[in-house]
Structure formats: structure tokens, C-alpha cells
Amino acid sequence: MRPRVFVRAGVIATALIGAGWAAPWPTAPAVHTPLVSRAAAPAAGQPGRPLFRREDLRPTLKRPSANAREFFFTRAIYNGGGRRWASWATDFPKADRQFLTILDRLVDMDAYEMENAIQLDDPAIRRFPFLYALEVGNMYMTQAEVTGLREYLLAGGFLMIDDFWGTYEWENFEAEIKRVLPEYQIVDLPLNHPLFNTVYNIKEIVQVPSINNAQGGPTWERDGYDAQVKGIFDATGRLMVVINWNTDIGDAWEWAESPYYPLRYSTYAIEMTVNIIVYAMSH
């Protein structure tokens, strides 16, 4: 995978505006088709030409389901308790099309366009291998959830966490994940681990606000005043799990394109999330 040059300001909004993310409220998650391998592609029919064409399989009109992708920015769907708002769906769908807009200017990976949500206990999760979650605070699984999960993470998949906040919400995440992992401990990532510089050099973990917080204010919520990065391994040495804790990481692909976020916060979220991804997909 290659990274192409990441001209910051300009290229974000341009590739933002020009997108056309902007859409109704879906009434319901993607539907999960099965994927159609590359070999079924189409051929270009023409000398010279290569036999596989990334346009060749993006979606259309008359064939709308032909979603066969290198990678699906997949996000999970999980219980979150009897609350009256969906935890799992803050910032969506915007957020997941504004990030895959950047990212398909930024690696060349064949990424689908829009969003894909799926429920943690679906068997389907694992045509995905990587997985992103948030709000998990407010986190409690059904044991079909923990048992998908579970299943998932030790057949290979990796799981992106995200945008939960201080000691409440994470004592709550934390007994989570250990009914899906209890034999697997919790670790700090350090900033030589491969994770920080696969595609970025990244040097600093930044706290990302959210736009309510990133103009100048305190950019911490609740107790959450340093924002940590953290880590689960299986007994391989395979980094199965990222926790991006105290931080928004998700509200700053959201408002990439707004003059009122601030740039350092939307370079370092889109950075570590391009290293997250190539990371997973390589390892």
C-alpha cells in the first residue's frame, strides 16, 4: 500500500465538499451481500490494459450490489444498555464517509464509499477484518454479543477503539472486553511500537476534542485528562485490540471540514486512524 502526499488543509476540504457525503439518515445498516472475488471481475478488454480495474467493480445503477472492496470501514453495532439514543451510531454515517473520502486520497487501498454497519453477534462480521467501536462506555453486550466478538478477534479481526471518556467509562469498557477477553491482559502501546509509524510518523499522542471543546477550551472531558492509547495482544503477539482512550478521534473526521476545527487535531486523528487501518490490514 502506498500513502500518497497528505497536502493537509486544501486537499481535506476540497475532497469533503467535492464529495457529496451529506445524506438522509440511513433507515437501517448496510445490507451484507456476498462479496465477489477479484478473479470475477470483469476484464478491461483491451490491450495493455490491466485485467482488474478498481472502476470495474464499484457500484452502479445497474449493478448495485457489486461491492467487492479490498477494505470496509465496518463499524459495530452493539447493545447499549436500554438507553433511548444509540451509542454505537454517534457521529454516523457522516463521520465514517468524511474519513473514507480522505483516506481514499491519502493510501492506495480499494475502499468502499460509505458506511457499513454490522451487529456484533452477525456471522457475517467476519468478511470484515477490521472493526470500529465507540461511545463504549456506554457499552453493555448481550453474551451473543461477547461470544461474536470473541469469535472474531481470535479468528484474526481487529478492533479500533474510540471517543469514551475518565475513570467511569473506562472501569465500564474495561469489564467488558474482559467478558470477551479475560485471559488476554490490557497494555500501554509506546510510541515505537510499528502502530505509530507505518504510514505516519506519529510522535505525540494527541487529545482530540470535540468541536463543542476543540475552540480554545479545555479539551478533556469528565476526568479524562490525558489521552491514552492502549493495547490488547493474543497469545501470539498479535495486537488484536487499539484503545484510543480520552480522546474523539471520530468527531474530528466529522468536522474535518469545518473552519472552526482545528487542523492539528484533524491532521493527528486522520494520521493515526490511515496507520490503525494499514496496520490491521497488514498484520
Contents of the next structure:
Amino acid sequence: MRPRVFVRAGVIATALIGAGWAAPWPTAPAVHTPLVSRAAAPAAGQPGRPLFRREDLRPTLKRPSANAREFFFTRAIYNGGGRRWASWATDFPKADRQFLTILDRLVDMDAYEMENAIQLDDPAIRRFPFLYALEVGNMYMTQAEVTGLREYLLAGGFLMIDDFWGTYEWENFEAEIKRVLPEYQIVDLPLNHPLFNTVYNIKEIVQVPSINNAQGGPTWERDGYDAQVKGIFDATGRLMVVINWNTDIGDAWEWAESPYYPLRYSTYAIEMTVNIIVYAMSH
Amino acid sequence: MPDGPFASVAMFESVFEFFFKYRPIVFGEGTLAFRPTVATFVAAVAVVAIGVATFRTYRRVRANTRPIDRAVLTGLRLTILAVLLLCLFRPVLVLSQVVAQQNFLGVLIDDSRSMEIADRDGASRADFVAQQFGGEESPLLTALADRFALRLFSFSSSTNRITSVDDLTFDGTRTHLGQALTRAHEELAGVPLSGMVVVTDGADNAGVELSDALVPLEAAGVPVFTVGLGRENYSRDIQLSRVDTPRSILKGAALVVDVLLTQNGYAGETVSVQVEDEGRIVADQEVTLPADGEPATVRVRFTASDAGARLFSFRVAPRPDEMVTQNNERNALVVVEDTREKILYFEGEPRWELKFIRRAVEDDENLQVATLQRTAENKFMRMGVEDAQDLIGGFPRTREELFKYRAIILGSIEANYFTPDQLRMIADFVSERGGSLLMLGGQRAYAEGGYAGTPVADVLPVMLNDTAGDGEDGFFVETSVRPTRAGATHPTTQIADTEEASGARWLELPPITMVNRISEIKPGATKLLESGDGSLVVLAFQRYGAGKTLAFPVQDSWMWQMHADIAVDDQTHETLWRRLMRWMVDGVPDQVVADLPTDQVELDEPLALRAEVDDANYEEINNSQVSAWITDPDEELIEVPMDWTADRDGEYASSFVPRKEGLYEVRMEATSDGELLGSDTAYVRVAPSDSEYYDSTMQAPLLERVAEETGGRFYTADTVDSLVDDIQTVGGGVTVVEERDLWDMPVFLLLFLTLVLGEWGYRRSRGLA
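Show the other one: the form predicted in complex with its partner chain, since we just had the form predicted on its own.
So here's everything in the complex, that chain up top.
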């Protein structure tokens, strides 16, 4: 590893530790309570029933400090299925908040400090041209969500996909995204694509393991051995969707402050995401 | 049928002549004198004696009279005697009369096309000339020839001696009245000249001041007698008075052109103004005609889709009974440029606005938006740049580097980022280089970005709210947008095909947000868009120095693309940004600017060539080598060297006489020390002018002015009969003194009779007779 990476990693680690110590957002403690957590999720209800009312999910945007902000880290709420029907909320909101803290230190950007989750069929989604979705191996969108996402992407929105592994999950995601954009192909993004150079120069695609696989041993899950970055371009060559497959970038944000999570992974995860966001905001 | 004012003048003159024996002009020219004889004095003594006797008699009479009766009767009687006495003293008018056949008279006859217009009961102006000057029997010519040696001239674009009116062709394409007067005066120098008669409709279209021609005539005492032909107003006519088109535009640009229409006799009717691009109709705009004589401005929109020098025709289809149909059409030569204009967009932070603006103009082949986006301190992302070195050091630090662009867009970038010199450079970019500057809204723009008091604030079209200096007051508003009166018709804010559709579309657009409290524009600026309640400025512009500046304090115009109410394939956002950027780069000068005063000249008419030359810093230079490379219609290349005019810095001039009809390309090229500074191309069309048919009604005020300033008189076809006598009275040359008796004026007899009858009547009424 080169010294530059150490410096960056140091900055990130310091930022995270600082953020943890300072107990941020002291003004409205009620709001920091994670709105959704993995522990709470199974108790919330039966599949197919709305998990949370929209009003519960978006109180943060009602604060005056959310006015006029440029960037919201927006997480897509989609309809899940099977064993992990609330998969959209994986790592939520700790990962989002930690990533935003780091983003604020790294990039001179007017980003809102709090999480922002929104349903795909909510017309207000258009206010947020960047969207993050993960665990899409268990995504089963309703028709309204398909239409909402399709129009969002064609109007100029950008979608970042993360944290799904192996052939089975790929096939599920591919089928779902084909419902949204049947006319566009999924293609590999080569390392010379400008996406890998917008802010940081990324030389290789790293497989970012989940926290459970980060302490040594295999970093892959299921049969997803090779991390890949793919994309979907529109008719004019604009990148609409970037797909991180066989990797778990979100876990790296969530555990970036942990001394047991290797810096190599969190550094890559953060550099990659910063690049994707800045790329999305300029192309 | 004679026109109103001239008829009443004629009537007044004949009544005056009936009472006073001579016309007013004779009294104006002559001086009053008395020519008494010995017999006059004898008679005078008798009259005085009678007067004294009368006075005394009335004093003595008492009868049944009151003193007032005696006074009135005495007064009347004495007045009668005074009138008699005046006549006895033989008043005369002393006049200097032109001696018959001793003097010359220049007769200038209009030979231009407008003389063929038949606006007097079906008879043309030329018919009048033929009738009055045509041959042996024609009354005016005969009467003039009896008293003067006549010299006939024809005039239109040039002035020529003719022997008879048969030489007139009436196909001149210009009327140069001043030039004609000067030429005729020069030719008649050295002979005794009584004056000049100008027979014309007065539709002078030389475009030069007449005073230069009139002052020498006045000084030499040569009166000009003008005979105005034709009507002052057409009863039925539609005219395209003016068409304002830019000289050059970018290919694909949407043009909004004002066409000025005047009409008589068709008020309230609907006609359509059509625009043709070399045979293809590109616009068709209906208009309801205004009241007679009032101008109407018609706004037509069309797109210039083909590159090159294009001839656009604007026309209104002639009405069946129109008097002049040739003035229903105007042509304009517009150079449609197929170039790629460079715009620099500098953004201080990653913003959605940048993504969507880039995307909106991406497909526009005529716009190259180089984008510089700061991602972190001193870290920049460059997009749309020319090569690896372009903008590598951030925002340009030299004038030369910055002035390559035609427009600058500043996003959310604080004033502190720039050095004082860079801020000055941005202001100079507008005022000296002639570029355009647009500032977007954002937390680091305007007063919130610390621009108050900087040179950039000086050039912006809006007042900065300097209480909001640190951006901490948290101003934030979400508002709808509506066009102002100016914005409803301005080319940048046309987001739909018609004015109505565009206005309606603005009101449908979703709200945007603003963080800059901008509520006031500067004097001289124009507000195009405002917030729904009218309190905030959304888009404003002003001209500043050689360039223009725009303020668009909106931070998310991308909502007009992304909002759920906007259809996915909607083009409003794209249209707005393309039009805005195209308007910004429109008319921004290069280092070399070719300037031709007109887009059309006639064969053999000299064409003035003018170039303005700047160096790379856009400072005028006077020692460069400038040439005009002219390609004629047969593709032959002619070089015309151009010299510094010495009147203005950086201005070079020359002239060229075209010898062929058709389209000429004029490319002006400047080099300095062997290095090419730049070149610019202009076009000119060589064709007969049809300007004779515009404003071709008789221009009485102009002709009256010519006559008045030179001491002559103005006539119409109805009053022309007195012309000959007047020239004899007013004219110069060899003259003789002549006395004309005034005692036998009918007015004296009338006065005498009135007084006598008045005295008798008074006596009757008082019972004294």
C-alpha cells in the first residue's frame, strides 16, 4: 500500500472517530433514533404491508436545515420479498450517517447530514437525483415502483446498486431492472471509464466484504467470487445506473469506525462512492 | 382631388388676390412707396379743407343730436376723407422683377421608380410631368420657357442633364435630392440664375442630411421652388416599414424578429406576415391591422436551420385593391454561422444544476461548454475542455486565456476564490471584451458569496443585498416563476412555439428554490422573469460596456427537468438553457469584426468596408495589416487593403465598387508581426434597390423645408399655376425694378363704400337723415 492511501485512510478514520465522540445532531435527539433497524424489522408486520408510513420515514426533511441543501444521500425503499423482505433498510441509517460525515470532510459539497429514505413511487423522489439501493437480490418491485423508477431514471436520476452476491441474486436483480429499463443493456464499466477518476484515481475493483467476512478468510458470499462494476447507459450515453455486484460497500461505511474493520476496504468503499456521487452530479 | 391643407392655402390666396389685386408673395417681396404729383397736393389741400369744414359744421349743429352721434359722424366722415387722401397719394409696390429671357432656370425632375406610382385618380406622378413639361403645348413648360432659359435635369441615384422630358425613364432606384441640388447648382454656376424648380414626390431615401446641400444655395441666393407630386397618404396600402434582424446568428437559433407594419384603409382586417428562407416558408404570423397610419409591431419566430448567408423575405400578400404593392415585402440577409461557441461554466461545488445544464446543451453542436467544477479546495474537475492543459490551473489567470471564451457562467463560487485581478478580469470580460456573464443562484453567489463591492457586482444587472454578506441569515424561498412583460416576448424566455403558449407554459412549471434575496434590478436593466408574487428577480439582464450580464439567482432550475409533473421527454429545460446560452454568445465580437454599413448595395455603388481589430487582450491595435478578401458572384477573389482611419483606435476602412450583381463575400483578415489576429466574414448583396416604394407618399414637410430655407416656395399639382409669376417676383439673376399701383385695389373701393353706407345708415337709424 502506498503512503497516500494511508493518509486518506487516516483522514477517514479520524473523521469517523470524531463523529462518534461528538455525538452529532444534539438538537433533536428524538430524531437520531434509528428509524428502522434490523432488529425491529421482523416485528414490523407481514410481507406486502407497508413497513413504515412515509411520514415516519421523512421527518428529517421537515427541518429548516434541510431547506435549500444541494445533496441528499437518498436510499430507495422498494418492495422486498422472501426471507429478507425489508432488505432495503440494511445498514440503515448508521451507514448513511457515517458516510455523510466522511463526505463532508472529503468533498466541498453542500450535503445534508442525515439519512433520507424514499419510496420509488413517491413523486417527491424527483427532488433527489441520486438514489442508493442495496440487497437487490431480494427486490420485488410493485408495478408502481417500476414506473416510478423508470421515469426517475429517464428524467435524469441516477441509481447506485450495492451489496448483492452470486448468480441467484444477480438473476433476480437483472429480471427486476429489465422491468424498469427493458430497452437498455447492462454493460461492464472498464477501469478507464471517467467514473473511476472523477475525484480519486481507482486502479482496481476491490471486493468489499461484510463485517462478518472482514477478519480474514474468504471475502466472498455465496458464489459471488469476483467483485464487478457494471452500468446501464441511456440512448445518449449517459450513465443512469451503476451496479456494484459481489461487494458490500455499505457495510464498509457502517463499520468504518471499527478498529477491527480493515482500512483497505473502507477506503475503497468511500473513494468509490465519492467518485460515483461526483460523477452523477456532473454527467 | 386636392389634399386638404393645400386646397385651403390655394383658396386663401385667390381671396387675397381678389381684394388686394396681387398675391401675398408680391406684398412679401415688394416695398411700399408713394408717388404723389402736384395735382395730388392740390387735391390734398382740398380734402383737408373739406375735412376742416366738416369738423366745424358738426360742432355747430345742435338739433336733436347727442354728442356721441356727432363724434361718430365726424369720425366716419374724416375716415372717408383719409381713405380718399391715401388713394390720391398713389401708393405703389416697388418690386425687382426678373427680366424675361435674361435668366436661367434649373428644372430638376425626379426620375425614380416612385414616380410611376399612380395615386392621383389613376394618373401617375410621371403623367403630371408629361402633361406639364411634355411638349410644345404643355402649359407650365411653355410659360417657363417664355421667361427663362431652361436647363432640365433628371435625378435619381445620379443627376444628369436632359434635353426634354422624353429622356426620363422613371427607373431610378434611389432619390438623392441633396446630391441633385448640389450638382445642378454646380452646373449652373456662372450664369444668371433665377432659381431652381424641383419636381419630385420628395421621397428622399439617400439617408444623408439635406442641410449640406441647402446651405450653399441659401448663401448664393438661389431659391428652390419645389413641386410635390402624389398624395400625402395612400387611401389603401400596407407597408412593411422595417424588419430588424441580426446580421449573424448561430445555426439552429430561434429568431424572434420584429416587423413594423403600417397601413391605411385596412384597419381591423387580419393579414398574415410570412417569412421565406430562400423559397421555403418558415413562419406565418397572423396580425390584426391597427388604425390607419398607426404602426403595428408583429413578432415573428422562426428557426435558421441552414448555415451560410441566407436571404430571408418577409411579406404580406398584396390586397386586390392596394395602391402600392411593391412595399409589401422586405428582404434581410442573415449570416447563419455554423461555429462552436465557447462558454466557460465555473462551479464552486458539485451541484445538480451543473449536471442538468450540461445535459440540456449537450446535443447543441454550436455550443461548447467547458466546465470547471471544484470538488475540494484546489481540486477541480474539468469537462468539455479542449486538451489536457486547458484550464488545468483552475479559473483562467490571464486575460488572453479568459477572453477566448464568449460567455462565462458563474455558479456557486465565492468571490474570495478569485484574486482581485481575476474579479477585475471578469468585469473587463464584459465591458471590454464584449462577452456575456451569467451568475446563477447559490449559497456562494451574489451577496451570500461575498460579491458586494467587487467589480463583478458592478457589472451585474441586479442590486446585491449586502446585509446578507455571510450567507448565515438562511434566506430560502420556494416559488413559482412568471415572465414579466419584457420576458413574455424576449428570445431567451420563449419556451414554447408561440408567445401565448410560452406564457402559459411558464405558469405550469413547478416551483424552484432560491437562496439569494434579489429583489431589485439596476436602472437600465430588464427583468425577464420574476417570482410568483413579483417580489424577487428570477432572470434579469443588462448591457454593460461592450457586453451583457445576466442574473439568474435560481439554484435548481433542474427541477424543470426532473419534477414529477414534467413529462420525461419534455424539452422545456433544454429549450430554456439552449436559448439562454445562444443569446449570451450572440453578437459577441471576435478580435476582428467585419462591418458593412448595409447588406445591399446597387451595381456600381461604392460599398464602405470597415473593420475593428483588437489584440488577444481585446485592446485596439492600429498597426496591424488588414485586408478585405472579396469573393464576387463568379468566385473571383479580389484583395482590398484597408488602412487605419486615424479617427478611432483599431478602426480600419476602405471601399469597394461592385461590378456584378449577386452575392459578395467579404472576409476581413488582420495580421500583426506576421501573426494572424483573426478574420471575420460579412456578406453583401448587389441588386437594384426597391427602397423607392417605401414611404413613397409625397413628403410635403421635407419639400416645404427645402423651399423655406432657400427662399423659394412649395407647390402641389393644384397650386402650381402661380409658379411662373412667383419665380419672376422672388427669383434672382438679372432683374429690373418695377412699380405696381395699389390705389386701384378693390379693397379701397370696398372700404370707401362701406364707410359711406355706414354713415348713411347711422343717420337713418338716429333719425338724422
